[in-house]
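Read the single chain below, which is given as structure tokens and is the form predicted on its own.
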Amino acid sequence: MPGSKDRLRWFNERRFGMFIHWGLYSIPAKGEWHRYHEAVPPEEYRALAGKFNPRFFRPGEWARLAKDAGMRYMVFTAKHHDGFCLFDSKYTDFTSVKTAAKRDFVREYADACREEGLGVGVYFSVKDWDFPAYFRGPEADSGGFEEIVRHFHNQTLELMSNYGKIDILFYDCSDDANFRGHWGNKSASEVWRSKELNEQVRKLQPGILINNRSGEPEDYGTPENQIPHTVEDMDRMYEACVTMNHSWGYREGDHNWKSTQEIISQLTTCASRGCNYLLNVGPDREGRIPQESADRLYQVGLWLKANGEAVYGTDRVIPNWWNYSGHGSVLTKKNHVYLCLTDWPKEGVEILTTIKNNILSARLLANGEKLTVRRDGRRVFIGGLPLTKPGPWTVVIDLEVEGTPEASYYY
């Protein structure tokens, strides 16, 4: 049974989260797929666990950074595809607790989230490269693959049982048909027995939100490194998970950082579709979030302190209704319409043509400065704007309207 409407409302109001990809792969610093892409032998990869003892893993600092950035929940990689667990598990010795670090990083992370009032999200990979049967597939090695399925179930239920209240379970990579060959008539959900597992998860964690990557649709969809152009199902939540640069796990040579403006634009675009924005950081082997990531997050946080009203808990609309001028996104909440301008209008006047409602007032959201409004047929002129853009990032105009915002189509 999917999460309740109250929990989905909670998720919508959170809007912005921090995704954290971190594990053994941060040591070679070539990204989280290093073990697979370079066909690293099992004994060679497992030896990395003897070197994984991060001096600067301070989850409280991660959580405070997320909070300062205006993020309201976090999602942490308890286990990625490489099979190394950042939590205590009785089903394997390949964990941070039983190797060099001697620490349960998931427990420390979850405690830090709660201390800062952030939602606790756990990422857990369905597939596991630490099992040779994974590379043979369920048809060639049915017994070995069944062992992986049991392992997947057992460890998921450990995470759901031993770490207090978990708000979000983010599965990944259940559908590996393209890698391992076809599974006959079975779906990914049938191969992994995902429906059965998720029913047990919900018994242990009532109200938890589960994403769609176990092979079951569950509570919300998770498009990766893309912002949905439109909301396909108005009754369903979505969360765009996006990297800060080009990599999920720490990659030393990846300096393709998104600008602060690009992050704000993606966040407001997500919000305009009633979609959450999960922005990833990849800490290094010592547990340090790259300075380039931290700098941008602090700047986004400053912007949200002034403009967060336009982002958190916004309503869900069809974006094409609001393609008013190409200057930015349009968001709605109750009887407010928020124009998020990335380009700045000339002569201090912005023109809006797609709103049907009578406009009661207009102001700059960041400082409350009042603006003028004049309607001429379907055209609405918003005046009194500064001739030069006030600040380097998106500027938000708050329109209070009469009634629920409605679009005025132009044919």
Given for the second form:
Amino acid sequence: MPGSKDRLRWFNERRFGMFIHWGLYSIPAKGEWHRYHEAVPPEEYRALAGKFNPRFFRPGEWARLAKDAGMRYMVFTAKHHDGFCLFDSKYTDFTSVKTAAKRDFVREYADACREEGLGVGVYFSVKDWDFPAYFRGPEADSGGFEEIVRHFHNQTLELMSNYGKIDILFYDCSDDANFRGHWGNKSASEVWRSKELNEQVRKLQPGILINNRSGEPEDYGTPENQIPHTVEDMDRMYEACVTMNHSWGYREGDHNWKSTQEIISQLTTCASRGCNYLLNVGPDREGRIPQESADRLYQVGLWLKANGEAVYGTDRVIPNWWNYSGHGSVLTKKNHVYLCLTDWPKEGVEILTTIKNNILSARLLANGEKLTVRRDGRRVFIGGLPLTKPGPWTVVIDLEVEGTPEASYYY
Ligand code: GLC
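What's the form predicted together with alpha-D-glucopyranose (GLC) like, now that we've got the form predicted on its own?
Below is the entire complex, every chain and molecule, led by the chain shown above.
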């Protein structure tokens, strides 16, 4: 089941998603590790739930923004490490339904995704700091830990049973132990009994994609804040998850925003590795996505409207297959090669050296402007480019080639 071709094709076609980190930690506005990093006493942290009543939780707006950005799915933190649930759970009172907000945010979110035709992804933290036994660990407190494992199973199955079709299950932190001691001689997957749980999940949600953070490899890998320049396993799917500033959860003082160009470059690099790109937003305590995030997302959306053909559903290329002087990514799909130029050739000619195929035509993808192609041995000269770079971001050249793109090497 894991890796089944249709589901991976679905993922590949979606390519770009919105990660949303939101919960009680949006109130202190110091990021989602606040409870742990500042050793907040449990009663004090739990009291935040009494103040969590966002005036502007409008997931329809989030979904429309994601769509305008060219994103095709979302992944929402149903429960982060702090243990607070944004969904209705019969296994705890520490939920948004049983405290001030009295709302099931996961339900509203899932409905909004479906309304906009976006894939529905749920993030769920395996570890849970709301259990004192978690910090003692499975060796020191096997009974207490067993209770957490049961809770993990129960809540995952609740999410998989009560919210209609879920496309993606993003587990987190099964092997990231914040307690003293070890897992003993067991693997994280054995401690959490992840195999057994994932089998049950697949029975409830036959089409679901599951990430690798339950301790089992399942369907896809999740490099974090890292854009893969090589891909270890050519048959495996990957999704890079990335922050837009330096934080996942809302952090008031973090102004380290990536530029729109940086985001586009990360997206095209991911696409050239056949990898998805999950870009994070951290809404504030009222449910508002920071303006800085929205500005960048709208700009990426404009770029994708003109250049999306080169990004969605592209094939995997072998890293370092291509050489050309434009310092951008090269993407391939069917009989097309897309060159993503970030540096602009001042004399209107770009030179490419690694393409073996006969090139049938060349054009600027964004406006269809025709370019010239001349081959001289291994070198291909693409000419007729405007002398001034047409636009502030990556420019894509679309080469139509004969057959499936192939590389030519120096020898
Ligand atoms: C980490 C962090 C977490 C964040 C996640 C996103 O494992 O613990 O706060 O949610 O990565 O990938």
